[in-house]
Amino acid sequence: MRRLAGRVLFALLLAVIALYTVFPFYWAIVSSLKSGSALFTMEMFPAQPAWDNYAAVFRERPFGRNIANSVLVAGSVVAVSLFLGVTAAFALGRVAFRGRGMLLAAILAVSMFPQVAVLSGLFELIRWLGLYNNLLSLVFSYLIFTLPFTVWVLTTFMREMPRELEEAAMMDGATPWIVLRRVFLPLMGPAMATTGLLAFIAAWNEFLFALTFTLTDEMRTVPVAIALISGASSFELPWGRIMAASVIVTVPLILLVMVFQRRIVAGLMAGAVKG
């Protein structure tokens, strides 16, 4: 009898956990499918789903453009971070040189930087480079949080590769560059996919730099566009539209995360716990 009660309580606990994590997103989906005064009802399953919020998001604002901006920025940030990260990880993980520990510690310290602390210095640099209100300013500034993470995780993976691999190639007269490209790059595939994915999500979600370094609606990335959707007054916020936009940008992310969930957890472990 006590066992049964325990099992029922445990099942209840799991149900509460599941409801707590999933309900807010479910409610956003439901709300995005209600239009007009239906939005203010507590209907849990919209009997007649209305899609006009979704159409309106693209009709009333440059939301398609905002999505393209986010894809472009996040994609470029991932490409640049992986290139810089894997070359650096090769040096940090495979070659013993003085100051290596110091360098790794300095890189870790950068990942603790509050973004606000570099805001005015970066703003000056970006204006000087003529990149204000240009997506390149975001590709550049996002390196501050993607790069330390990428270097750190790729270095831990690089270190675990067997030494014999490169010795054989070196004996054959291969240069370090060839060793990296021909020997390590193929083996680093899974690690690079994981770190790339995490960097992509971080860049996709970034808000502070995107809000500060872009000015016009056409240059906004998705988070800024969603944050700045507004109505005539706070009472007239177009909540249906906001929820539709939120669902549009979140569904691909959730699918990505579901497909790669094992890798993501492993990557987070390598980044946070091994650190």
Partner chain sequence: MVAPAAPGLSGLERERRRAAWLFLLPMVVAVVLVAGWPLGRTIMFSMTDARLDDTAAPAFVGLANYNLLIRDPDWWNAVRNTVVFALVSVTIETLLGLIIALALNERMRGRGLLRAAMLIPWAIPTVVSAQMWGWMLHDQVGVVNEALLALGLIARPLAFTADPDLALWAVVAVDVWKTTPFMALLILAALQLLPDEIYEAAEIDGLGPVGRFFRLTLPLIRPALMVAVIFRALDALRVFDLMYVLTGNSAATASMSVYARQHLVDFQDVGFGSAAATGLFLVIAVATVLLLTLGRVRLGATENGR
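Following the display of the form predicted in complex with the partner chain, present the structure of the form predicted alone.
A lone chain is what you will see next.
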């Protein structure tokens, strides 16, 4: 009887968690199919879906270009973060040198600074480099919060790699670069998928830097483009179109998580690898 009660409580807890996490996205979908006064009615699904909200998002603004900008920026950030992160992790995780712990602590401390604290200095640097209103400015600035996290996490995974594999490769004449590329990288696939996906989500959702370092609609990323959607007057917000845009930009993240689900779980469990 006690075991049955425990299972029931556990099932109820899972149901509450699922409802808490899924319901906001479900309600965003429902709201995206409404317009006018229908937005303030309670319906599980609108009787007359306003599909025009989705068309209006692309018709009234260069939203397709904004999505392409976000894909380009987030993809570039992930590529650069993983390349620099895995090479730095190899040095920090496999090479013993004085001050390694202090360097790791400094890398972690950099990620703790709030964005607004570095905004003014970063703006002056980007303007000096001539990157204002350029997607390269976003790639450059996003590395501030994705690279420290990537280096820290990949260093943890790198330390768990069996030293016997590295020693065997060295005995066969492999250089450190070959050891990293041919021995460790295949084993670190789940860890890189996990950190890469988290870096992609962070870059995809970033708002403050994207708002500050871009000026024209053609250079905006999707979070800023959604925030700038306006109605006929400044007091009227087209919530249907805003919800439609939010659904459009959320679907790619859901698909990415579903595609890499097994690698993410494997990456989270990779710390259990023993030499």
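Fair warning: this is a prediction, and the values are worked out from it, not measured in the lab. Residue numbers count along the first chain shown, from 1. The term rigid core refers to the most C-alpha atoms you can superpose between the two forms while keeping them within 1.5 Å.
_C-alpha of Ala38 moved at least 2 Å between the two forms on rigid core_ = Result for Ala38: yes, a 2 Å-plus shift.
_Cα displacement of Leu19 between the two forms, core-superposed (Å)_ = Spelling it out: core superposed, C-alpha of Leu19 shifted, distance 3.9 Å.
_If I align on the rigid core, how far apart are the two C-alpha positions of Val8 between the two forms? Answer in Å._
Once the two forms are fitted on their core, the shift reads 8.5 Å.
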